Number of protein chains: 2
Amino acid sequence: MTNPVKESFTSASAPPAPAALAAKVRTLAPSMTRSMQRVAEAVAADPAGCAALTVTGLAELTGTSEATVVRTARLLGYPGYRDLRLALAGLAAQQQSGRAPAVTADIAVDDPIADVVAKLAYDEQQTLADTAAGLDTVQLGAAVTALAAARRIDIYGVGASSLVGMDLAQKLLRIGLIAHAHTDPHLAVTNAVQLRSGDVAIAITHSGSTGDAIEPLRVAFDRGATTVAITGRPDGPVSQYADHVLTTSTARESELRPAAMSSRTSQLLVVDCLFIGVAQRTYETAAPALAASYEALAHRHTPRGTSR
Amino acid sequence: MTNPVKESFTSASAPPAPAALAAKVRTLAPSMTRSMQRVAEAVAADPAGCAALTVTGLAELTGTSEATVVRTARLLGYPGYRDLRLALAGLAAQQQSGRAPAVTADIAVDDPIADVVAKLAYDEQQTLADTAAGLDTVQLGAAVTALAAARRIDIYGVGASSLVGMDLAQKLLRIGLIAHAHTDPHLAVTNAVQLRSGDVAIAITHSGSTGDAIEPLRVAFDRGATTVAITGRPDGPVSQYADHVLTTSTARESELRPAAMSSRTSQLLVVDCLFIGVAQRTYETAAPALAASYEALAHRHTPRGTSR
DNA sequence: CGCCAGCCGAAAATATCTTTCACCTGTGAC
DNA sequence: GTCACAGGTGAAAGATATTTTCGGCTGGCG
């Protein structure tokens, strides 16, 4: 304790650097021994290499020893090297990300498996965006407000739509409304014959003009059913027989990633929009229906489970 | 030599995660013991702050031991505490230069519909941003390998996974490979029967406990097809008959948003990059079958449709 | 040529991380 | 109800990594 500022000094006004690590290596480099200077060079060369490395690591990469590792690291404004190293892994994730959004191309032939998993993702998590932008709430509250009243609920969609309705109609059915999703065109419109003021009917088409969507819908319209679209299209066809009509947005498309596969993403936005909106008005019966229905579930789970 | 696995079971396919840390504890933890379960929590609240801690600290935060804290690391798919404290380092400063935090709240009985719509979006972006970072790429390869010289592809699912196979089967169908999504359950396990090597088998279960798509996938793993599992629990039940397993991310849920519902999102994007992957490799015939079934679609369109 | 200042690394000292092992708790069988 | 058992758990031993100490070495200068 003669001296306790031996080996201590830091470069005094530096706080734990951020990510100008680089720069301060510069800045700081003329005042560096020699053996020093090997060590800042390889660490701003190479951040997210030298974060890999222990001292020892390091002192042998650079031909160099602990102990300069150590009073490198003070140096640049650390108390030691455990804490350089975690900037360093810092660091190195930030350059990482930040060269991510590379992905904006369309999906490729020849893109390797990882690329197509990023682009995906990427385009999938785009469209909600602009379909969440881009609804118009006030439709969609009378669609609900209609829903949540409704005696019954018929849901019209064929193709790739057939399986939205479907999953529209399994969740309403769980919190106890009548609803029920048709997928043969025929069968669909001798049931739209049935309804009647009070019922609700709901198409779903990504074109807007889809034929077997639209037929059922114009008889449910036409016997006083309140109707709602769900369409990519607001100025299709589909919209002349609907009292209120929920956009949903189109991707941009490509050979390998046709549109019905985004407005997949789109439409089920909706959707989950429509279930919910129709659980918060029907709390009171919603919520222990919910939880019936969860806990009748739980039996079909073999009991052991999990295999901890 | 006598049990060179005594504590060093890590979650098999999982690398140094990079960012997903958030959605990787939420997928492990039901499969972590109460002890580990808080160290878990601690490290997915607060990354930062516990980059900053050493294994005695987070253990003394988190009111557990050290080994634990390691234990804790492992399962998370780090070799030590050191290198989950790096990764650790890394998501801060991520989080730090990247975009607001955007904690949302859940979604409430009484939120209006707006907000509902943005919650909504936002918390399915968020899955889709967590499978993407999530997904074993190698896994998925091997998947996407053997569906494409499948001389056969059965797809086992129910309740809300079931239309997400068939979403896969659809898929497939147009790109001119022979798949077929059972949802009975019965009829699923005698038709697994017919299965063989060179066949392809997918249970899509998000729970990885569920036994009607779980009893399908083992009849054809006995078969000697090749088996694939879509799970969010790769841990479950389902995986001891999996060739590959295809991780799906589990969501934060709330009461009005159980989990099946944010699953299906996450196991759509893995059927999708499932698909398009398998388009790649087919390329030569795919492309025209799915130009082809493009155009029989065209006529199902009321002919002066967009009415542009 | 000898002396001194400061650089440098080997090795000791310390901190941190990992592993082991025994205890403890809750669970299921009888 | 009691017993045996399968894990979960943390204290402490053991292994690594980091920091400090300390003495040798180099090169400049009188």
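For clarity, a rigid core is taken as the largest C-alpha set superposing within 1.5 Å between two forms. Numbering follows the first chain given and starts at 1. Here the structure is a predicted model, which is why all the values come from computation and not from measurement. First, how it differs from the form predicted on its own.
Core-superposed comparison between these two forms: the CA of R281 stays below a 2 Å shift. Here S239 does not count as shifted, since its C-alpha moves by less than 2 Å between these two forms after the core is aligned.
Relative to the superposed rigid core, L172 undergoes a CA displacement smaller than 2 Å between these two forms.
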Second form
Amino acid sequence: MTNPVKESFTSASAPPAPAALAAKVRTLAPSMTRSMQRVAEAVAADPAGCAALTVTGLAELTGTSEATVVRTARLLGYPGYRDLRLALAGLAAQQQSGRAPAVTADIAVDDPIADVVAKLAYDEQQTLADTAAGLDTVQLGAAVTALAAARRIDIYGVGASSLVGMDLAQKLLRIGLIAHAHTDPHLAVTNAVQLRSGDVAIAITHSGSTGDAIEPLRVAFDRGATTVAITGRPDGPVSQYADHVLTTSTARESELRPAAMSSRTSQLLVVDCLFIGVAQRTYETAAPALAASYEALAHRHTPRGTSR
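Okay, that is the form predicted in complex with the DNA; can I get the form predicted on its own now?
There are no partners or other molecules in what follows, just the one chain.
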């Protein structure tokens, strides 16, 4: 089994589109070294200016080395600095096309509720756009293929990620697949032991380092199941045991908006993409299964005292 995170840094993979660059920086910057963060922050803050610089010029601007600039470019998914410069030029052109200015202020304790709505709505939209731009559709398609043919699907998550896992499980169940979301870490591991080739295990962890999600995924990986990680840190420990890595983006964290809250939006987008993809692949069986589930629940939505 191969590790797609490592493969994404090779020239064999297509580099991210310009629109995905800003999302990549926001997603990966927290896990970078401080010198690499300086390079990433510089290209995100001034793509036009950095696009005009040589690798030596950018290294001097950021107080780093040419090697650090090249490593940062590769971590962001580009074969080399030349490819990063092309993406920066493309991003700069998009920004000059008249896009509305970003809402950058954090939510304050004394913000009027109308401002809270506006700020949250903007952050949610940005998170969804970043996730869509940075999502590797090749990895997504491979995960969909595995899920559509799976004998059994196990999903692991803790805290807010467990809620996302339960959402995916109930969606897959309604189209006739055998899917279980495990929130108890002991049961997750004892169930993972039973998996084998032809099964799929999914770990959902924003940090990429949640032990209670990683351990059952590792067990499933060792047992031969196809493994998928949905994470905001594609270079985190969870990726060591994932055949397919689906990267999410997050809105800016603040005192009133923790990571668990901001990551959920992007995770749910990935879950919906997986579900729709599987439903498309299995339409002949999914459509009647979904209709049957609607029919089974229809009487629960009928007002009391009325007949169906």
